[in-house]
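Only one chain comes next, encoded as structure tokens, the form predicted alone.
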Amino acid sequence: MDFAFTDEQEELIRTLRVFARKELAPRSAHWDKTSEVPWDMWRRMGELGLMGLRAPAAYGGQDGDLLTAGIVIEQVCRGDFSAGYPLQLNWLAEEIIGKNGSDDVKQRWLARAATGEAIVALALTEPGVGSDAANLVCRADKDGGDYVLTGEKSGITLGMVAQAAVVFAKTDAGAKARGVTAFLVPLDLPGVSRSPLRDMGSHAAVRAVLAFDHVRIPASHRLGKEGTGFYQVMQGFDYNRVLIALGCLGTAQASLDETMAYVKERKAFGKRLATFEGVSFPIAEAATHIDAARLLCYRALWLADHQQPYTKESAMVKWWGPRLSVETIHQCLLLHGHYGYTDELPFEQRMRDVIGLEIGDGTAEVMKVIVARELMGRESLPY
């Protein structure tokens, strides 16, 4: 077994760590306070080749592997957690469009997504349908050479600023998963409206409710055959859940590094805080858990890149990584005393940010159901 990154990957880690420290971290609090959309930074990530990592090379992308994607997300989120969202969303969209889109859709959207000039959101979740994604209410009815899209999507990350969305809708109302079809929907079409959500964290992610009132979509914007949309997004969710965990762990690791530096300098009762076991033991525990979770994440991505099953590992890290990160950042906040509780230090923002990913892309409870299914078979399912 080889646990080492390649020389190129190590160089990427060093480059991105500098990028995160110098270009992302200094502006993170500003983006959080103002909800400003940092288009300049997203384009900068496009210039670095990050936004198009998963896009086909023929359309300006990198055709990058998932292990490299994990490295990118972990390092970027050390500087600003919300900076991971445009990367993850564009990567998911690039993969779905690249594999299933018409030539017209690929030409129009892939290169723009790869440069950071366009964001393509993922519109799956609905107000009354959260984890039960096979039972969508949003529908797409065939009308001549077009489809007419009607319904509502909720909790759509970057929904207020995205230029397009991969929208999942029922084309066969009588079917469950086999009745879901994916469409590339430009969000400036007549009949599309957006309403912002006021979240406690990740303010630069500007989530939205998207409403579709008889929106006419050309059949060329259907992604793949009718009835294949659910399987397209589920395949993407497996690796995206690992990327979510790594993003959370990157933020937690940055907090832990800063806290270790602080307790080695701060004194109480005539001694440095790091000498007290009540301080050093929680740090040792957090470091142990983060290392273990990180290794499981990269093992999952390695399995994915080698076309081996990794659904179990993906679900494991999706429930564990965000929870562990919340706990770690909370502990770091406490170790900084009353200043840790202020917004002068980054811990309160980071904790608000990562809590959202205990929910997004599948709750811990759903993830544990998946793990149990993979371990013990479908007879263990509660539904």
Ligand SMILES: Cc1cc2nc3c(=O)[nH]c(=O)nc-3n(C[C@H](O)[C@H](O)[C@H](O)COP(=O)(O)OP(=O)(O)OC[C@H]3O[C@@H](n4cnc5c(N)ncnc54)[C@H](O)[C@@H]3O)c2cc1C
Given for the second form:
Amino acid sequence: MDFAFTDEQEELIRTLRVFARKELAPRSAHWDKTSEVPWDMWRRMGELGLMGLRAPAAYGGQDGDLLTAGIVIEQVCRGDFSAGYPLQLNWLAEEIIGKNGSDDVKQRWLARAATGEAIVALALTEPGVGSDAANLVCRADKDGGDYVLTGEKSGITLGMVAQAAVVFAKTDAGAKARGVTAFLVPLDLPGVSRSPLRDMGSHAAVRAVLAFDHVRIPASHRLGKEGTGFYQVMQGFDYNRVLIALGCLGTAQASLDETMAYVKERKAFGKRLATFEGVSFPIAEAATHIDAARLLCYRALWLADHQQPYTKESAMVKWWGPRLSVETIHQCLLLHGHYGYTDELPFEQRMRDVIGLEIGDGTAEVMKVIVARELMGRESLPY
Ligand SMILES: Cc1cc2nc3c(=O)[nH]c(=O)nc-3n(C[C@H](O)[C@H](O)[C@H](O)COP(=O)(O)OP(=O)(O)OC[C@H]3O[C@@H](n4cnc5c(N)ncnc54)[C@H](O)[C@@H]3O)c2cc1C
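With the form predicted alone in hand, show me what the form predicted together with this ligand looks like.
So here's everything in the complex, that chain up top.
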């Protein structure tokens, strides 16, 4: 067993920590209050090589491994939780397009995603279908050399600003998962419309409902063979769930670090807050849980990078990481007394931000169904 990061990884952590503290954290509240879309920051993350981490080197990417992706997300989310979204979305798209896209689609989209000039959203959820993703209603009907896309996608992160989306639609209405096909859909095509959702947090991530009214897509924009879309996204979800957990833990750790500094300074009853067990014990407990969850995350990514199964670990951290993050930030907010409840401090924003990932990319209940299935077999499934 080797629990140490390499010298190169340690250097990356140091560099990103400075980036998060100096360039992300000071603007995080502004993005939250104004919902301003931080294109300049996304391009900056492109310049730093972060946006193209999962794109093939031949298309301007880094061909980076998943452990590195985990390090990047954890450190970026120390500065601003929502800055993790464009990274995760573009990485998923880079991977799906890189493995399954035609030359035309790769040429047009991979380099732009890698520089942060383009955001490629991921559109799976529908108004009537979320957890039960194999039962999509959105359909793509073959018509000559094209497909005609009809239906609605809902809850799509960065859906208001993305230039394209990987859209999952049924090409065989009678089949469940095996009837789902993925398409790269430029969102300026005739028949596409978008409307925003008003979320409680991550305002700069502007989620949207995307409507497709007989949108004509060239067959060259189909990603992989018909019927393989569900498997493409589920493979990506396994590692993305770990990245989500690490992002949540990064935000929680930043909150805990700030809280430790605060309680060592602030006095009550003539003593430093840190000397009261009612203050220091919740901090000790949160630090213990975060450390354990982080180790499980990195183990999952290590397994993934070594082509070993990690679905169970991925589902474990996806329900635990966001929950732990919400609880930790809540505790940090309380330890700052009434100031913690104001928007002068970052805790209320961070809580609103991380709660979204208790739902997004698979709810805690669905994750526990997966863990139980991995532990006890399909006999434990309720369906
Ligand atoms: C912040 C955020 C970002 C998102 N980004 C995207 C995105 O970019 N692209 C995209 O396609 N989607 C996105 N989503 C949508 C997200 O993936 C879905 O919300 C999620 O899959 C759950 O689906 P649902 O909301 O329809 O809930 P439902 O599936 O209707 O579930 C409702 C409730 O029932 C529970 N439930 C459902 N089935 C079971 C079961 N078998 N056992 C026990 N309980 C169950 C759920 O846990 C939940 O509590 C995002 C959501 C959020 C909150």
